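Take a look at this one chain, the form predicted alone, written out in structure tokens.
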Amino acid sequence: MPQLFEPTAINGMVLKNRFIRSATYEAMAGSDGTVREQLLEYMAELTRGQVGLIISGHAYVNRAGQAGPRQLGIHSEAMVQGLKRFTSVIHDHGGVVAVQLAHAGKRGIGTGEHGAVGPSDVIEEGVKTASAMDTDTIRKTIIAFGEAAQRAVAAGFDAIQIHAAHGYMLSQFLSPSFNTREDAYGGSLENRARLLLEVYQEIRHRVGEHFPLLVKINAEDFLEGGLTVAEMVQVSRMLADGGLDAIEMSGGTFESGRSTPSRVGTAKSAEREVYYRTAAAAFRQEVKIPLILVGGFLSYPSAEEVVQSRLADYVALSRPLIREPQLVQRWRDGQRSKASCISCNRCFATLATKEGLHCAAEKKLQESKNPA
């Protein structure tokens, strides 16, 4: 039986426990991408935590791509050292780290010749804020994740997440709720998921096969026309057939309601805590290749389940690790209470922040306990 604390491997890396750290966006970045110290001590107090595998914040691939402000860059060579720096505190801590690569795709923030660029055109009130990519913008993007691809094994990642998930580009293209185009990257399920499996193959091109490679996709939308958990299924299928390594299954989209990939509240039993529990028993049926499910949990039960069940493989956190970055140590030594974390959202607000990511419940129950 599959147990939390055992190590294991996806294509050679080595993972001392079965709890992964979701990729999450933490703010910490220079205003150009670069890596700062303040992200570095973010990333050593993971590592310490004893979480089996980090994987970054969302790193963009190109310029267009950035989605947010102080947003994790590996869109040019000026960017490794900073980045060799990031593995080197991971590892200097005993941990392992993949680096996700990123295009916002529509919601990209950039301007004039970076401005956002999507499957299809987006217009809001009049006024175009995305364009569709054509054929030349499509291959340049894709050799941007290759190179990009190269930057990670250059500054030392132990793996690479790519990021189809979550309304981003890759996203984007997989579902017809953002896909409207009729050439060979729109209509059948088959063009839709082409820009992810070119991407894909760019990178396994460049990094070889000895190189874990991940891809994190939607279990669905959560959206009139959106992708479905069927879909999902066959993309994942073809992903593997490819000698993909593992899959992170996530779920929804910006504009998913109450079903964006954090939702609010906290979970009240140990089904709630699992979003993604059908879409991953669908997978199982079909698709070979390590699961990594993230989506609500903060039990440790419910991650045992998980696991022992072989539901998945692995168990991905996001936001307890934001409020309690010890807390895969706090399990490990047999400290099984509830995560900390009360599924609030403001440790998104906290972004816009000087300090980045943190968790805004923690602090201010901080600030109560010691007031100045």
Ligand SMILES: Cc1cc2nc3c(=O)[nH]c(=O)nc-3n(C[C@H](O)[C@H](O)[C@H](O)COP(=O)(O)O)c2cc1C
Second form
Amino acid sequence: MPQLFEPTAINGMVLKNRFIRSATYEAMAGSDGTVREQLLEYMAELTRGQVGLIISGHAYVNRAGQAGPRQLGIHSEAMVQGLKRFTSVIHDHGGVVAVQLAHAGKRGIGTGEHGAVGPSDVIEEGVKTASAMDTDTIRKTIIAFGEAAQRAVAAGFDAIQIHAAHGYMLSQFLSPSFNTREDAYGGSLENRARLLLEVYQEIRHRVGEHFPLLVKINAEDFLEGGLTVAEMVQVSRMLADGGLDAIEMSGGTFESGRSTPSRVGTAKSAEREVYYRTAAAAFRQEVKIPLILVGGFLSYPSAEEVVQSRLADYVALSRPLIREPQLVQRWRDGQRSKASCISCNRCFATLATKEGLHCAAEKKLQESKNPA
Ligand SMILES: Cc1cc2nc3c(=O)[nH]c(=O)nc-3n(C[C@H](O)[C@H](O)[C@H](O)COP(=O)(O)O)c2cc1C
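Same protein, the form predicted in complex with the named molecule this time rather than the form predicted alone?
Below is the whole assembly, all chains and molecules, this chain first.
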């Protein structure tokens, strides 16, 4: 029976346990996307917490793809030096690290010539907020992902994850609720998946078959006319057939109401902790590459049950590690009480503060214990 605390490998990358830090935007980079000291200190702390693999916050592959302020950039050669320090600090502490390559699509804040771009025009209250990408822009974006991947290798990352979830660009293309194109990149599932497949192939071509490549994808969008579980399984199979090494399954978009990727509210039962249980089971039946499951994990028994029942190979955590970067180490050492994260989502608001990402609930607690 698989165990949470045992070493495994994904295409040669060895993980000391089955816990993964899911990509989490830290807002700790410079305004130009460069790595800064604070981010390095945060990575050292996470690594000391013994998580098996750290996935960086989403890093933009070109300026149009930037999603938020002080986001990590991997869009130019000037970023590589800082990214080398990022990987070194994790390696020096005995950790393993992947970079998440991303493009925000219609949510982009980048200062590109034409503003935000996505699969289709977006008109909000009479104002055009994003433009449909023409095939030349699509081609350049694929190359941008490929070049970013080469920078990732040069910077010493152990793996790359392509962000195709949560309603960012590649997820927008997959989803009929955002993608209304009538060319080779819209319509049928094969067409909607084309850009993701082309990005994957471009990266694979540049990094070679022995470099671990992962994709984060939505189980479903939870939107009318959005990507469905059955479609996610088919896209995952296409990627697996192309040699992808593992899939991380998440779900939802900013527009998905209560079913956003990070759901508010304390989970009352193990069942509710694992948001994508049914989708994971469907994936398992059809797709034969490792599955990383994210979404609401808070308790050790839930993580253990998911791995031991082989529903998934790895358990990914985001918010619980914001509050307790040492959570995995604590569980490893036998202190198995639930994570102290209360799923309040106030961590999102901290992204706009000058400190960047932190647990607002924990900070408040500490302040009440130690009033200034
Ligand atoms: C502050 C914050 C930033 C996030 N940034 C990213 C990101 O950069 N890329 C990504 O794929 N998901 C991101 N997520 C989503 C998480 O990786 C994860 O899928 C989601 O929060 C559910 O996991 P959890 O219940 O363990 O938090 C972020 C979540 C939070 C709370």
